[in-house]
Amino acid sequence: MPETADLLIKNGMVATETAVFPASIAIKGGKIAAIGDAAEMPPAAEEIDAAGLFVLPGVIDVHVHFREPGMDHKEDWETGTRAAAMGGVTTVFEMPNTSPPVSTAERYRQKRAIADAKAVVDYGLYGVMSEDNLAELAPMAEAGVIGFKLFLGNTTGNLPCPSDGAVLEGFEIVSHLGKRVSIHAENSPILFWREDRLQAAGRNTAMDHLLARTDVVAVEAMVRSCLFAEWTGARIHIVHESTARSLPYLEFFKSRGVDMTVETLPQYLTLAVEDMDGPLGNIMRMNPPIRERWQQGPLREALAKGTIDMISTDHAPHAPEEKVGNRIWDIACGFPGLQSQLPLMLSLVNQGLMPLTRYVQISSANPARAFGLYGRKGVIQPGADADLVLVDMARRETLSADKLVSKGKITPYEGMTVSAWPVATLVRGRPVMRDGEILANPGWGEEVVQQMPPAAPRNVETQLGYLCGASPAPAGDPS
């Protein structure tokens, strides 16, 4: 324990993934120095009295879109990370479908320079896996990408879906790199076929958007991804799981030892396509679509019991005028989510969906484990980064667009009351938000340092890299 601390958070209820207990936290040099009774803590230059508050590890959101470069009228790195700080999020992983996309090591470095100058919370950057950049996967991994994003279904940016042959080879390459591939699992040929047929028939409702991307579109792409991952040994992460019909398949592939994690989003747990007939229906259009109300219960249960590993936001802002149109097909897909995730999910905790410890697991600990950050991020323990969020678990607030710091000032939760609220966010020991005020200057955020376990490729003797002489001969293949 240090003789003096930089900051002491005292009198709070500390929540970890295993326990909730009263304690104070001493912070020195951006790290947690000690946890214990206030009387045992060292003197500190500054104190925060957390009486009546819960102290949680900062949220790690592995799925956000900040739109810069190329589409920064929708969002930029400063406004996006300010939204994160407001929502108790201390680390974000930003997706590569900007303009230009992050498809090379040089483009990764260009985006990293933007993030370094503007971010107020810590971050990681994805590189894209596409048909024409397989040779760039290893250079991007060496440069420092947090992982790769594979778009099997189209969304903002309209990056083309790679062929199955390219996907399999991409997984073969990544199986040796050890990075995780985050997958937008929708079958692109099916959804384009169905959308074209529905538009030609004059169909134009929110339900038609759902029917174009009906559940089998997601289930098929997810199953195919899991098969490829099992065969190659690639690590995968299924993003924005939206359908209860996927759950038996997720359980099956996990039981077979596939190195996979799965996220869902608050919108799939709290919103339904039946709500899209109302005045906020246009805002709710997203990919994969918000589905029928009956699916909420099974998804909530899967998240509570562990079939689904984590919660993310798919924070996807657009200019407000891009969220209106005469046809459902012309409305931009996605909406902001960074400021609403924690209040929405902790309201569900208050309603008994899961214990607070499970929320800590799905919002912080599991994301940190999946992407090689655990120990430094995602945990409250001595030596870890002092990434913390102080939460009032009894504060009632009304969600509204006018409270958003994102450029995309729209929300499908307009007027919804929540029963928990973040009151302070700390990144590496520094308060970046207190009482709704952003305190950090642009540039405080840093790129995270990742330590993934050793790669474990499988069936190497069948991989194109080996067959074509680009990879060494297999040794000890566990298949």
The other form holds:
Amino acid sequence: MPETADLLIKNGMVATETAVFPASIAIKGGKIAAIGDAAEMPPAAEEIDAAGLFVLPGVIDVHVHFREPGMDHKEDWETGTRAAAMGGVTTVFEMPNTSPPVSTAERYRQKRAIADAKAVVDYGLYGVMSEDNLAELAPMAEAGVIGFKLFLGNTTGNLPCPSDGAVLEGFEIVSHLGKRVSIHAENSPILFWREDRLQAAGRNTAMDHLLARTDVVAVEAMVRSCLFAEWTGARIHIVHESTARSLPYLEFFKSRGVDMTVETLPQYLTLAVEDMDGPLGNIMRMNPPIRERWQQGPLREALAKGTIDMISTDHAPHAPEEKVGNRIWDIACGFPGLQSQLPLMLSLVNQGLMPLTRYVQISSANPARAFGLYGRKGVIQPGADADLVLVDMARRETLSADKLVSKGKITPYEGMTVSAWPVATLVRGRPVMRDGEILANPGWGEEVVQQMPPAAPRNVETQLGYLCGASPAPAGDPS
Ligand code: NCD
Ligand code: ZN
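I've shown you the form predicted on its own. Could you give me the structure of the form predicted in complex with N-carbamoyl-L-aspartate (NCD)?
Entire complex below, previous chain first.
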């Protein structure tokens, strides 16, 4: 008889990115020890009966904002990761637009100390790439950031958008570090120009927010980012893809072999600017904006078929009073998403948008691959971390602000019905949520272990670090 396992999840339907099959999962030391027929499993100290439930790899969300340090009236590391646990999310990558922003290795270490003490799920931390911190990119990579965040468009925190010169040099540097740059792709000069013009003309409605940041604002910044990535060999990730008009360009740059991944968000697939006339309109203000309803179809299709690689939340909580105001321009951008991604997306699965296997791919396997976690996370296989979510695929629930554990208790999904619900979340074998109750103590969450493939810089003989003597002679592909 094999040795005793710590925990056995039995009678569930296991869903991977290739198959859905009945199986039991034995867990030992926080890792998956065995998968198979219940009769073949070792004895276990504890058991969870998953009869009638699906067992998926835990969601990996590469785009969340937890606001601590500096804005913890909006969210903190404990409330943010509790929201993750409630939503079936076992790993989060947190953005650097806190106060102060994570722009140095020292600030990264300071935030890591906070996260380490408070998180109930696993995490990675981004460092920011900005005009004045290019010399800090390598030290931040060395210290352990999961990747870099580049704000090309202005948003919460008002981090100034770097010039194209600084961005290209930033990409040159990152091309040697191998880490991925996650890009908020909106053209800042255009959006500021248009906001000023619209405000001066007295236009203050929710629709005007969309018109300030109309599609070309996003498409141009995305195309520019892809060009710079192709030239330098920097790895990139396009965050919150919001427009169907990007899709042909994404396909073009992918076909050219650019090392890029793309995410979209449930809000672009389920909400529309037409809804912004209603009572929840202001809450929907976010960047890039929620667009016309016709865009949902092509974006959904692109996510199902592969032009878009993954689903994230852009969990962007604000205090409820920051989400009200007379003019759209006065309303904070963003809203919570960690508790609604899985129910909303699995409702689309139930409606036939994509098979459950593809959902596993876009919510867990692909994020793990893009950021060098795959194998340890993002997969149900022996040896992997036992990061799992148990889902009732037939449970109807109504989304509402009073169910949110985030501090941002306000949601544009108020009253929306979903047809699937996470009932338990396990991080490294330990239940952190069961039946809507948080079980883990702050500090259970750990920083993830990342292993990116070797860097592949290009056009190194043209790079400023080399030409200006700060870095050694070129060693990459001299294409
Ligand atoms: C985000 C936030 O509030 O930090 N807001 C948003 O509207 N998406 C920032 C961001 O992801 O751009
Ligand atoms: Zn953004």
